[in-house]
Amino acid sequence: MSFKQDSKIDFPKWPIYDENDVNALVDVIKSGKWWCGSPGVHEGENVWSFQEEFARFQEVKDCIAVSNGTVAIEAALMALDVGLGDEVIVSDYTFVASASAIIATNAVPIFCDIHPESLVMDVSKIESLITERTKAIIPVHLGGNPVEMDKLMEIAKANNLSVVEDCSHAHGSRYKGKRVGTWGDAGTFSFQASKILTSGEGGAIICNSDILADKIYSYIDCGRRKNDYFYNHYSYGTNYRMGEFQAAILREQLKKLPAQHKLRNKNAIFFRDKLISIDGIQVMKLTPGTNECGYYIFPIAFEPEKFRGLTKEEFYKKLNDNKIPTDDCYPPLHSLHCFKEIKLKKDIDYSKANWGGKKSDDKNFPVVSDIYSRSVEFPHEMLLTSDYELNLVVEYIRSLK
């Protein structure tokens, strides 16, 4: 079976845009107001309006737009006073930014293995990683799949730890009735080019505390205070502001997101049920209590012995060669050169971390190492197609047995 022989296959291209997106950009250009200004003296209006609109979508009080999702995590940690010598527990199965943002604060990431079915942070392993140096936890909602936030928050409260949810995959995800990003002290989002809400680059931080929101704003806008004199700088900060071009696109893309979100969730059920009918295929299992899932990616794991001994590389290549858009999953953080070889910040003591050198051996992170060795992922735009195309994907995978 080969998709190349089927002219009806036409997976959506991402991003999806229309004349409204184009006109929004043209309007910003013609306005001559290409940056947002300050809370007290607005230049453009798109950043300020997007913050309000995204906060409503995420059902939260405060939103601070920033230049990307990496600095969103950094800014939230800095506002929560994470810094030199502190440890921050984070999932081992995520993009490097979830940990590099910790490094940026001069703190030390501690990697937590994942649950073998949900593929997100295994909350039962968190307590064993807590030390007197632990300051915060970053649960990563991989593929939009929520971490068990109620249980995680109990652990965090009992140990006086801050929680920053990495929601870069999870726009619109809901767990036990609450949007992800609203369980912890703060939630961070990415609007990078491949994300389900995108402006090419961009990010946001949400929270329900005006005090924390003001601290985050001050950090991302050069240490300023809201509505104060522009050249007063009260604390260390930097410039992580979002621009008007990104915000204008995001406002239009946000209008499209609810319908896309609904379709992804509907098609994911169909796709999952078909895939798990194939012996040897494992699909990411939604965490019990999940009401909605962002589905930024749709990861699957396969058992090589049930697919004629195909290696991961061979499995991946066959899918892509047959017009099925397929990506590699994230290599576990413990295996990345920068952590394994400890090529990070100068003069920071990483010796007590649970990675580096021999500590980065896969045997110390058995679940994520196993899953990564035999998994691939499909991009979210595949879930914006029809049952027909999704069923063809399923049947092609079945033909590899």
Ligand SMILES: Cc1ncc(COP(=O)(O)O)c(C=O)c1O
Contents of the next structure:
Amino acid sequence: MSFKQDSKIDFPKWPIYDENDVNALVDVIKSGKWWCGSPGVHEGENVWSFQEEFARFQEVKDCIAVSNGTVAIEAALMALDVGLGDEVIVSDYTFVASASAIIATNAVPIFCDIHPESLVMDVSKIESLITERTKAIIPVHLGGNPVEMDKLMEIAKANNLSVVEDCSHAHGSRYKGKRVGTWGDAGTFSFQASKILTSGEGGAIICNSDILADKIYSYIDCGRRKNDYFYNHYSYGTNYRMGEFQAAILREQLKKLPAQHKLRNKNAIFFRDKLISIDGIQVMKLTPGTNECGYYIFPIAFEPEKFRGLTKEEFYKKLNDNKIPTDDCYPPLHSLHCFKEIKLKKDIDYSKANWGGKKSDDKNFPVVSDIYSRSVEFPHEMLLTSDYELNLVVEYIRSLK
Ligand SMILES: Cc1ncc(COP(=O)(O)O)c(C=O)c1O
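Condition change, the form predicted alone to the form predicted in complex with this ligand:
In what comes next, the whole complex appears, and the chain from above leads the way.
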């Protein structure tokens, strides 16, 4: 079976934009106000307005817009006083940024294996990773699928740990009635080009504490304090501010997100039900208690022996050759060169970490290593298509048996 000849197949391209996005950008250019200024003396209005609008969408008090999702994590950790000598527990199945942001603070990431069905951090494994040096936990809501945040918060409270939720895949996800990013001390987001809310590059931190929000603001704006004299710098800070161009696009994209989010959640159920009817296909199972899922990616794992022994590279290349957008998933963090070979920061002691050299063997991270060896992912825009296309994808996968 081949899709190549089927002219009806047309998966949406991402990003999706219209005249409103173009006009918003032109308006910023013409205004001459290309940066946000300070809280007391606004220049452009887009960053300030976007912060309020995104906070409303995420049902949270404070939002601080920044230049990308990596520095969003770093800023949240810095504001929570994570630093030299501290350990931070993070999911092993995520993009490198979830851990490189920890390295940036001079702390040490500790990798936690995943749950075999939900593919997110296995909360039951956290306690065994806690030491006297542990300072924080970074649950990553992979593919928008929420980590069991109620259980995780109990562990964090009992051990006096801070929690920064990496929500880069999870705009709009809701667990047990609460948006993700509002369970922990702070939640961080990426608006990089492939994300479900995007301005090419961009990021944000959300939280419900004005004190923490002020500390985060100070870190991302050169150590300044809100509404204080511009050349007063009270603490170590840097410049991670978002620009007006990004914020203007984000405001338009945010208007489109609720309808897209609803469609993705509807189509994901259809796609999941069809896929699991194929013997040998496992889909990412939503964590019980999930009300809505961001679905940045839709991962599936297959059993090679039920698919003529195909390797995963062969599996996703076959799909790509048939015009079905499919990609590799994230190589587990413990297996990345930078961690395996400990090529990180000079003079920082990584010897106590649970990775590096032999400690990075896959057998020490059995669940994620198995899942990664046989999983592929579909991009979120595929879930913006119709039942007709999704059904053809399913039938093509069935034909590979
Ligand atoms: C889980 C996760 N965290 C953090 C990031 C970093 O975001 P950015 O690329 O905006 O720095 C990404 C980006 O893909 C991500 O997937």
